[in-house]
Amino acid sequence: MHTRISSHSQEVIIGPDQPVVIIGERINPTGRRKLAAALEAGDMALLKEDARRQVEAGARILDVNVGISGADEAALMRQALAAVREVTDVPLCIDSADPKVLAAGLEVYEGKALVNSVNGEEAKLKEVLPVVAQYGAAVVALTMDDRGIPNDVDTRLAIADKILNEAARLGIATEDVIIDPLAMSVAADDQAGLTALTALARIRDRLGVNQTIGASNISYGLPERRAVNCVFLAMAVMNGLTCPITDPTIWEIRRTLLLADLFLGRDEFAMNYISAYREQFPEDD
């Protein structure tokens, strides 16, 4: 199952037989006051720096979220996409809770974008999937619905299947739906990690689709969050994760994913890992 995301000059292939594709998460003002203030002022310098640094650190797709209260998010999204294009031509993931913002971004995007996101809520299915179909994009699908985030794996699998069926009805190919089985804080629920990992494996085995996850949620409220995220990511890759949304500028995160690829036979002669290590620590050469 290959999902292809492209810009006007680059294509990224996501699949279980491919190296893990990192979707860079840093272009998001949530919890980042400096970025939020810069975006509100129309200053794209920090956004461009985040884009450049993430690509240099190994991100192959960049998530772009400009959701700021009170802002003209559609106009800001178009401005942000243009700013990112000034520094890199990697494919982009257009991220908004507002279907009108998604459409505004897709209208000016050159290539095949990834959309973040749809879920099993009836309103979201009706509002987001037609936009995805209209612009020939791919989409991240969250395993939650009008009842919220289910605690059990069976319901998450059922929601994933429901979204895939609705997407197919609108002409969206199965390979263009990337499922997110949702990682929740293990500090709040000590079964949350097991639920997410089991959901990844079940969705992989039953539906065969590519999967993403926001890894940092798993460690919320715990000490040594970086270590917690790394261990979870390694286990998630073993269970079907193919394109995590994470921060590649954290070397420990990138190293974990490179080593996961190596141990799964997806890094010939360990060249990806060795090259990344030499970039990170040139003084060791």
Given for the second form:
Protein chains: 2
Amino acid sequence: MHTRISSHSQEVIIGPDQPVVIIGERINPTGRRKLAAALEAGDMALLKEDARRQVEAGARILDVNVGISGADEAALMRQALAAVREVTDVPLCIDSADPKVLAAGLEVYEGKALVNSVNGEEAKLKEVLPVVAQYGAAVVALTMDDRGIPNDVDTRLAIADKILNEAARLGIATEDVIIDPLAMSVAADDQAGLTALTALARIRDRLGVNQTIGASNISYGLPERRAVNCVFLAMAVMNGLTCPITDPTIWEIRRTLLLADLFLGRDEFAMNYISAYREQFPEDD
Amino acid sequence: MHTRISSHSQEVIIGPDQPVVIIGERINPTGRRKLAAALEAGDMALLKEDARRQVEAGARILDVNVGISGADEAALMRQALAAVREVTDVPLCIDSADPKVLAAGLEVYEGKALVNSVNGEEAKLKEVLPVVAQYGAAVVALTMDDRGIPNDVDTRLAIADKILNEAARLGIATEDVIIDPLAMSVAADDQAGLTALTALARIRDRLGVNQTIGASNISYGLPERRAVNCVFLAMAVMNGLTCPITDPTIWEIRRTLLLADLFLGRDEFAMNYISAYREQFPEDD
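To test you: the structure above is the form predicted on its own. What is the structure of the form predicted in complex with another copy of the chain?
The complete assembly is shown below, putting the previous chain first.
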């Protein structure tokens, strides 16, 4: 199944027969004080730098989140989308907890955006999906609902099913829903990795949809978090992860995803891996 | 399915519900001049050091290969097995291209050894399997035959089937055959990773046997070989690799396998990973 996301001038195809599509996660003020301060002051320089660097490092889509408490997030989102477009033509993922901000962003966005995110909560379904349908966007759907994040695979699958049904009812195509089966900390629950990996495989086999995951939760509380995230990403790609939300400016992450593609037969003559390596370490040539 | 390998005092259980069993690969003179020279001179100090270090780094079984051209390999194998036993009680994998050397080793070995290896070649089946049966050992079986290493998964599966049938005819239990579906260089063939990963999954699903793999071929000709091997190992464990032959003294390799266990729910409270990390980096405590 192919999900097509586009900007005014580029289209990205996400699918199991395609190389992994990295959705760059860096444009997000959560835990990034400098970016938060810059956004608050209306200074888009750092955001533009993040956009440019991620695309250079192989991001095919950029997530844009400008959630800062107290700010006019809708206005800031429009400003941020315009700023990103000044430096890159890649399609964008409009990311906010507030459906009004999503609508404000979609209204000015040229192309078919990805929206981050909906989940199985009744309020979210009611508020986010109609906006996605209205603007003909695609959407990330987290497998949690009003009862929280289920510990078991069956309930996550049932929530994915429910969101897909509700999306279909509103005219959103199945291929335009990207499921996030949620990776939680293995330090807090030693079965959390198995749950996420099993959910990925079962959602792929049963529903055939594209899947994203934020891999960084998985390593919370463990040493060598970057390595932990990389091993998880490799296993997750094996099981059906097609478009992780992650930071490609971290070479180990980018390398892991390029190698996963190579091992799945999606990198002719290993050219993508080798050329990325040469960009990263030009002095070795 | 459980494969049990033992020494005079220890038993190791290999199975999909068990943590990955590392078979330490370092005791092998191929490409290791210093070890080759020491073995040739009858000096077992370096071999003992390799044995000790690998067990400290988490190897649960040690492969012992003493193939040097010109040497009396059978005598050297007996000497090596005795030397290893002086420093560790872990079960051993007796590794030689010569069936007479395998027999010489098995004759003096106390416990149930692993034998490395048989394959689908008529001569190998005829010469190696009877020795394995005679001594009640287990055996690694490579999915290649007189026609070479097949490029396709179906033929590898057919060779695995053929070896299992021939083993059964001689009274060797299915669980005592560990299949190696062979990972070849992805730089030479960009579909080699997919072939190996698909073979692992299909052999697991169809035959249910334990599987080993030598991961280092996969990276031949590529930059950052260690990282390449690690990503492949993570994906291979996801698909049914239960007892890789590798070098656990390389922390990145050991860490990858520990994390793969953690993500498959086989490491209670992440204790194996955390305690290995603390051994590796005691200064961080």
